[in-house]
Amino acid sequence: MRRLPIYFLIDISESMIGEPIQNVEEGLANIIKALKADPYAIETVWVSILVFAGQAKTIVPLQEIADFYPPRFPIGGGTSLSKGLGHLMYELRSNIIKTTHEQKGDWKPIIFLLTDGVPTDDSRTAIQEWKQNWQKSTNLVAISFGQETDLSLLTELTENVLMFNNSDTAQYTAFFKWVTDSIKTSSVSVDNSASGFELAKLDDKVISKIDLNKKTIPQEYIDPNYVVLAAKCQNTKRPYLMKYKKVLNDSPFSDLGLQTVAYRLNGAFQVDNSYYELSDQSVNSFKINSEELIGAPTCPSCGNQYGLAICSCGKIHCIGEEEYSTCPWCDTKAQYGTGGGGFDINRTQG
């Protein structure tokens, strides 16, 4: 039986922290439970799971869906396209079986890639790459999540590029049975000997078709929707990120339609050591004033009252009602109070 190779490569870059990292967990681990119980899929699906972040990896290789068990999720900061799809090209030379005289080879994989934000390299040598080499062999589907991703690179990747409307639970829902819905048509495609890729009815309340005459916005290098603060627990010393996303507000020169920008604070979440590991670290540092940020976590490692006070070395910590505290970072021990006045605190790409 001839494969239908299936491959998600997905943004797990801090703006992707909390609520949505969770949602596409259950969402995967629903595709690949309706996947094991339909007829047509479990006989030719294979199916693999790519992340990326400032650093790509594969969490789950190319295996049978009847073998296959939904990975946990990490987080690292920075969003590469570059190295996402670099990582997914060399995953396709390795693994895809061409067609030869003596056997029939895999049908044409179909890649779901899925990203929120804006990505904090230049891609563009990757994107020559794809397009010379994989644009026709392969069919892409870019899903932005949000209207915060640059679009204008993904219409360059393929011509499907679709907008998911990721406003509650309820749409992560209907967009996974969407993707589910677009497997198992592709799968019966196949056994009919049709083209192999067949997307489900789209939904348009979920999920719609992006117009790639549309004007969008100029690439950046760092993600301008959200301000993400990397920082350690002082007494776990285990990392966490602060999430802020943009809000607009009016400025005191509102009758000329001006507005100022603001971050309001999203959560603080706990992440694990392969953080670092899928986070570039090779990037400069960049700031942000504290003036711009609205609202500051407790610590959610150990529950310290604050979970952002800044060392003399420039990293985040918690502190809590001790009289000296000590950086986790550094090792530094010192007092701390409250100043006036904003100051600049180190951000990650987002």
The other form holds:
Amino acid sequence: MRRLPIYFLIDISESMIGEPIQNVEEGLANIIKALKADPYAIETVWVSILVFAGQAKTIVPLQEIADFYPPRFPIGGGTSLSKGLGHLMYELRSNIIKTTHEQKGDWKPIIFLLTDGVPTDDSRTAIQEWKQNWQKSTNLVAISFGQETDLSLLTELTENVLMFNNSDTAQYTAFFKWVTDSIKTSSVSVDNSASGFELAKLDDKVISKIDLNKKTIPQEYIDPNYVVLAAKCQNTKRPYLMKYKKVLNDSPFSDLGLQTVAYRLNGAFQVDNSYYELSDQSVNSFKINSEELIGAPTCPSCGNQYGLAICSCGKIHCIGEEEYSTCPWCDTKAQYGTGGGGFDINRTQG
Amino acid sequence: MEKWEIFQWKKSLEEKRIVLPNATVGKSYRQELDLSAAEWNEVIISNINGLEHTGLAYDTESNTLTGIPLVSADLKLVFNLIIAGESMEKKVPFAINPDPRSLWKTIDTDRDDPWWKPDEFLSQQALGSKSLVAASKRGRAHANVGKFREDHYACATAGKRGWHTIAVSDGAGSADLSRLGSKIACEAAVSYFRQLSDSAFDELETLVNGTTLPIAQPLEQKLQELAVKLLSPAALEVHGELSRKAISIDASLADLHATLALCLIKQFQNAWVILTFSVGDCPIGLISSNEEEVSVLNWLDTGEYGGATRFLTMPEILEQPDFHTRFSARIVSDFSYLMMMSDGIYDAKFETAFNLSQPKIWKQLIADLKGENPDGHQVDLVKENPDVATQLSSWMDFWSTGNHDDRTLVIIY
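In place of the form predicted alone, the structure of the form predicted in complex with the partner chain is requested.
Let us now look at the entire complex, which starts with that chain.
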């Protein structure tokens, strides 16, 4: 029997934390559920899930659908497309069965690349290697989750570049249904000895094909849609992330049509230590002024009232009702008050 | 305990993974939960919601989930926990997979279709001192959507001198009328030889009668030439018949795309003569009387991907310089089996063309036919077995993951 390997390479940078990653998690679970009910897919399709942020990792090794168990998605800092691609190529090299005298090899693997941001590293070498060794022997579909993804990079990888409007859960449901349909059609067409790769019909409201001739967006190294702050809990010493989403406000000079950019609290999320494992270790020094941030969360790890306190070392942690707080980063004991005026805070890249 | 400590304890229990491997409908399931982590100390599992009607039950004493699942389901089990007097819920995903075999439907074909044909056809007959058994069956892939069997076979006696014609054809999955194409291909081939005058075989028979085995090299050459001479008009006739049919029903020739494996066989006093012709990917295998050697009498039109199969309906086939290599001729004193099959059998039992040249794989197939298979289906390949065709038909229902094409197998034994 010939396998049809399906790889998901998923961006798990910080901006994906919260609802987007939950939607992806549920979306993938639904894909598997639907494929299990399809007699062709359940016998032919094998699935693997790879994630990448600053680093890349396999969270579901290539396996039969019948053995699939929903993974937990970690979150990391940065969007290293080169590490993601590199890891994908490593997995393909190790797992794809080639045709030999005695055995028929796998069908052409289908890869769904889901990314929501601008790569925070230089991915030219990885893209070059992809083009040379893998572009022809796989079917790659690149799907952009964010408005400001660097599409010019994706169009270098494949002619199948799609834009997904990830506005709400219903859109996610429709999107993952489209992925499921594409896999199903492909698994039937390999059985009929056809090409084995057919994308399902696109619903333009949910997902649209990118015009490859369109002007590209200049490269940036920080994701402007979100501000994500990394912090540590004073009580549990565990890391957590606070996510702020961009909002445009009318400025006091609104008659001039001016707007100011601000970021509103989207949520605070406890992460585990795999966050560090998957983050880009190079020091980042992107700053955001506290006056641009709207709202502060409670600590998602211990429930402390204020999750956004800054130690003199520049790092963020939570504080409660205690008189003296200890910074979980540098162990400095200090008394905290409310700061007046704006101050700069280190933000993450993803 | 500090308030934040309970907060954190609950949080880490929420995050703690409980992995319940997938169950399968009808297969006994038993899984002990691993609650050894420190977080689970003094935690009481008061109840688990979501197992109703699944056939599975959770035992809180042994922390085991057991039972025989009744229905497929994707569940989120809810564990009700009590921690330091406070209650919380923990959700654990759990899947009960369907039995893959239960997913295939059997939808009847349209009886009113002008080119309707039965889902199954079988036959058995004597052939010289040996017997022939054959069966052709619609595959699950077609049954699942109510499509027709695209395979076909036909066998008949040609003339009065004891020649037999056997034809096997596989209609192209992508062609609308391939069920008709394969039928015409087989019937036209058989009918061509039935109408051929006996004298057409004179030259060949004289050659064979003057031969002592093993045959010498130059004679083999001569025999090969005679095979081309006898069979190529048949190939042309079949192609012509398909073209005429296409025109008469206002279809394109490509709608009738079908392969053809053709065998002409006769028992002489001390020898068997076997001539073959083929286009497509239906192998013809000849197994020696001691069952130690195998000759594949034709080469297969297979590409890296299955789509490269060629069909007799492709006019260029007849003009290609390698056309004469599509013919073969053998004289053997005896043999144990001669088999012709469609790719529904070949893909499942051999997988690659290389494996067709491996006697050990043929031995496995013979053992399989004799009953070495999970279903215990047995085909008694002995002379005068009145049930041999129905036995073969039952055997052909074998399960092979990913192989659900139509199946056709002809065995001379």
